[in-house]
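Quick heads-up: it's one chain on its own, the form predicted on its own, in structure tokens.
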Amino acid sequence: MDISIKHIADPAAERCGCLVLPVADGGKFGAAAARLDQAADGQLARLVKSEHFSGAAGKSVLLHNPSGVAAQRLLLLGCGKPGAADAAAFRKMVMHALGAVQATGAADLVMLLEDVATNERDRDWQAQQLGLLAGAAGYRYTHTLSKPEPGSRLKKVVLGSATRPSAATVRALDEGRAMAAGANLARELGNLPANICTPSYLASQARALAAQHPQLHCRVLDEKKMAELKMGALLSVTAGSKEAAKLIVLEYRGGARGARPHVLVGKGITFDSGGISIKPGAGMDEMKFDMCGAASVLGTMSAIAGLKPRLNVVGIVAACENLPSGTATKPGDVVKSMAGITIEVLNTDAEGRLILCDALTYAERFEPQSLIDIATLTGACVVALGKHASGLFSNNDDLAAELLAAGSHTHDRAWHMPLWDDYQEQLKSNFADVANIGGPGAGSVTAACFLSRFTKKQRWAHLDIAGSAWEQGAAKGATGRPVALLTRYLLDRARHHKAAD
């Protein structure tokens, strides 16, 4: 999708296959839907008034072929009482548009938003929002697909502009756009089925993103590597599978030469069968979305490493599968991580938690100023907080916060879980330093808790986000979440240390 933004001094003299909108409530035009107006001649009056057109929001009227306008068609798009429009509202109008526009057919759009206040949210937040909205929209799943069905012929989007646009809005366009794409990315991995995207394949990914980006550096260890570290517990879960396991390790390094870096670190499950510990059959296809998190790692790394900001990134992909078989690990076996930390892992399925223990332990090496997991971990979270929210748990309450702004920025929200010591107790064994579990309640605590314990000297924070990175049902898919999080906390650590400079 081609997204751009454009100075539009005669909105009647723009050509385009479809011209959009705003009108408040009561059918009240602003000043572009005015000046197009008197263009068409009160055709846009007429055409509200026949149609009982009230300018609510979530609501729109298609005109096709105007008189006195070059636009092939014009969309008034309802955005309700003006200046009562939040974050959600807004979102909600522009993915209205978009969607209504694809259904017409046209190739391009003109969109003069112009017209619409977002509470609380200036005209960059705007930009940002449509970049990374339309470069969503653009998105469709075809590679294991025979005949796809035709996709949207729209191909190029445009915000339009009264005034010159400034250098701020364009930069905030051009981060939703990068965003978009390492959504996409994300989503485009998670999609892929496990026998395509295993942890060989993930490395392969990665190692193109550095032949694409000069600032990006990968490199792979592999098993054999991941036993002299003595990565007991990252081993313990791909024992019972033939595909090797991979520990992917990717640099950006746009910052100062030493300055420490941000760590993201991500869970890469290509396909999560339980182990021994056996999921039920039904449902388990969507265990392929195990790798979420390592996807958004991924999908992070090549927006950062497209917007280029003066700062250092490590991500850190943890990839494997987790299958049983005579040389699985079992229940009740006890195994020793990479911190000399052993643990009883009481059910094979909690197996996400003991390949990131390891990573991020490995982590430490690069003296992180914050360090970041990112996994679809538990089930537990998904009943908490559902699709909506990404769980976030962090032994730094700072953190927290600038990851929950983060987030709230780009509606690609969390909210913030507790991690308390008193729970520390349900993880206690007889016959290992921890065991993997801690008992029916709170499971996502617990395996937050399990996670500390090995992040004690780290700035650190934990998203859980087994309910937020993909959807099931009908528009069954992955989302790229949280992507668009984790490259707006980065931009905000670029932003916040060259103020300090």
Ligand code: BES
Given for the second form:
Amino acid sequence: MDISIKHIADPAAERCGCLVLPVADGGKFGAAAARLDQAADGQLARLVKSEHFSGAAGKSVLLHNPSGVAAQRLLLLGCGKPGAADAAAFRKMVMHALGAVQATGAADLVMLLEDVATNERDRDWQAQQLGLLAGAAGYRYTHTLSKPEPGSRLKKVVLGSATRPSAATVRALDEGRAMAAGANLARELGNLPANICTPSYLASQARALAAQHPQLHCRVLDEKKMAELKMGALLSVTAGSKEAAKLIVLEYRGGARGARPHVLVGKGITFDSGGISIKPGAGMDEMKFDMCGAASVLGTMSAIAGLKPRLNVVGIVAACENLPSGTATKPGDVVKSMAGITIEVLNTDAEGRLILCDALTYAERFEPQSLIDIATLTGACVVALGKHASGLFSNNDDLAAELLAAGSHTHDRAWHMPLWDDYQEQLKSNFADVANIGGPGAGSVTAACFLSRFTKKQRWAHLDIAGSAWEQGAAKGATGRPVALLTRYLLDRARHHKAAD
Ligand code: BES
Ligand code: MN
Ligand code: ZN
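Can you switch from the form predicted on its own and show the form predicted together with the ligand instead?
The next block holds the full complex; its first chain is the one shown before.
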């Protein structure tokens, strides 16, 4: 999707497939709609009347070939009460408009949103959201379809501005567009089946990203190297699989040489069968999405490489399969992590924390300013939060607040969960330093507690995206979350960094 911003002095003279015009409750026109109505000789007012169009949010009417207007179509977009649209309502309106125009044959659209006064957010926020939403609307999965249905013709979305847009607004749109492109990469990797999207495939994608961007550098560690590093926990997960495990390291060097990086670590289980503690059959296909944390790291690195903020970022992906076989790790096996902590594997389906603990220990060598892991870690997180919020755990309240703010600003929201010491007791083992499961209560908290054992020296946070990373049912597919949250978080760090110089 081609997404841009443009100063439009006279909307009636704007040649395009469709002009989107906000109309408030009671069919009240804003400045742009009023100007168009005048140019079209009252056609808009007559349409509002004959269609009994109330201007309610979530409703719209389409007008073909309006007279006196250069646009081929006009979409009157209901916006509800002026000033009443909060962030969620604004997003719904924009998504509705994109969907309505995609249902027409229009190849391009111009949105004049200035008359939509949101009560919470400013013009720059709106531009970022338009970039995010229009970018997301441009994604379709086709990779393994032999005859994909023709998609919408919409290829270009323009945010029209009655005044000359400020540099900050242009930048905000760029940021939203880059976040959406990163999220679309994450969605594609998530949606690809596990027989295509293997650990080696993820490594080749990371290498391809590095080849595209001079500031990105990629290194891939194989199992031999992992064994040298004594990554016994990670290797115990891949033990039952024929696919080779990969530890992918992508470095973005946009800051001062020697400036400590922010490090992202993604769970990249390209298929999670549960291993010997095998999962039930129903819905097991969805465990191809168990690499969505890894995908979000690659998507974020790609967005960051495009936006070029002044900071250093390292993306680490721990990738392997979790399968049962004669060589697989068994319940009760004790393995030794790179940190030297021994782990009793009571359930081979709690594998995410096993690959992450070694990746988090490996991350120490970069001396991170902040260390954030992203993982589809627990079914318990889905029970706790459903699909709307990612679970956020952290050993540092300032870092947690920064991540929550980034999530709220992008509407890629997270919710702060407890990481109290009281929960640590549940991980006691009679045969190792720690057990890999914590019993029935607070499953997402004990998983985070497990990881916290390996990040004591770090300013660390963990995002459990088990509920937010993909949609189930008819709309089954990866969401690309939390690429927007992570990208916003990193961009804000660069901004603060600059101000502090
Ligand atoms: N990848 C799963 C978590 C998951 C399950 C994500 C369902 C999304 C939907 C993870 O590896 C897992 O299997 N976790 C177990 C942990 C348990 C054995 C302590 C779980 O959540 O059941
Ligand atoms: Mn599992
Ligand atoms: Zn898993």
